[in-house]
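First, one chain by itself in structure tokens, the form predicted on its own.
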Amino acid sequence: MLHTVNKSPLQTNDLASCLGHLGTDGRLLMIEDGVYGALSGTEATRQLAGPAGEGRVYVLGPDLEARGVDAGTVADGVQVVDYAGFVQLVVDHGPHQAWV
């Protein structure tokens, strides 16, 4: 299953809740303000370490760019994808659960 989080972890607990339901084969894509959860050196990235290390965490590059965030500040293991990558994640890991 593909999970998307669109709110900053500084604003809501959606990211933490999502991670509690990710399971062993779920994928997480951070979009919109959720991209702030992908930044290295934060409490959120500590929580992401396991699934990110397994290659199951993604962040939408255009949303990073729209917020003036350099992709080089993304935590280890978090993969930056473009819109085509977003679509491919939906195709490969649907159904989709939006944490809004």
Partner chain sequence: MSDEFEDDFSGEIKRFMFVNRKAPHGTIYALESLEVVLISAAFDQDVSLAFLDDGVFQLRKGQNANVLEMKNFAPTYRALEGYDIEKLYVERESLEARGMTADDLVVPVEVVDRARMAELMADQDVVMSF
The other form holds:
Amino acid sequence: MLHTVNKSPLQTNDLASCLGHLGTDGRLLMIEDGVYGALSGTEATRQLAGPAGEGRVYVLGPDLEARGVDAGTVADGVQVVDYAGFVQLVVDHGPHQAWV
Amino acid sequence: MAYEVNGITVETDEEGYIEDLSKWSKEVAEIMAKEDDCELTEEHWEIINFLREYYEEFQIAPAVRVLTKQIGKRLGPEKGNSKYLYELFPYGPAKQACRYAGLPKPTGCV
Amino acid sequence: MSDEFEDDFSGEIKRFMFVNRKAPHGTIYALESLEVVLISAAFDQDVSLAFLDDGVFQLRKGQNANVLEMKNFAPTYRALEGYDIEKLYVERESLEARGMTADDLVVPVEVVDRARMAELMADQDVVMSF
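For the form predicted in complex with the partner chain instead of the form predicted on its own, what are the coordinates?
Whole complex next, starting from this chain.
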């Protein structure tokens, strides 16, 4: 299934809890303030390194750009997608769970 | 709007449900029923009293489907059906019985 | 007649899970979730509720929100059975992290571990998070 997280990992435990329920096949997309989870060299990116290394972690590009995070600097393995990519993830990996 | 009952002002919302459930009394139910040209019998009170007990226990007014089922369990199948309940409360068990019982409108009832 | 009428509406049954992750009285999420769940019961779907993270506090015994002049909805979880909503899953790790067990909850539930909870979520047609 596709999980989305929209809160900063420094603000809530949504990202950590989501990662705990990702299983072996789940996908994670970070959106809105959730994109701070993709900042490289942080505790959050250490936590998501496993699934990111397997190509199962995504971040929404426009939300990165809006927050001044260069898409080229996100943590290793995290893939940047646009809105069309978001839609495609829902199509490919539904059902969708929003960790709000 | 509001009713004056035994010196207490009982306010209702625009649909006629009591605002402050603690102000309910049997007299309020009887006044509401009289306005609807309905005489409250023992059979009506069985349902009204059940609704009050249900609310006391669960803090919600039951959906009609749930009310029907629970009445059937407690009072038997000849009363636990919508025909019986609608004969007693032609405006509907939710809209009429819950209102007389001083409960809020059931969740999910429009 | 009435059977035919009902048959017209008997579409495909979908699995709906309501995921509750917030403590009950600080925000409106828990009460909103409960109201949506009660309404969903009218549609005869396969409904389950999941409680994890601070969501397990929603089921804690002994609550009395009336002292805050707010709706005390903890007893309402006990009405779910009458609405034919009987699948309540509570995550063991979330309970343990809060010093609680199933005995501290207002309703009988199925306690599942995190891995099982993840499976249950992935197994749904629709997941709604609160």
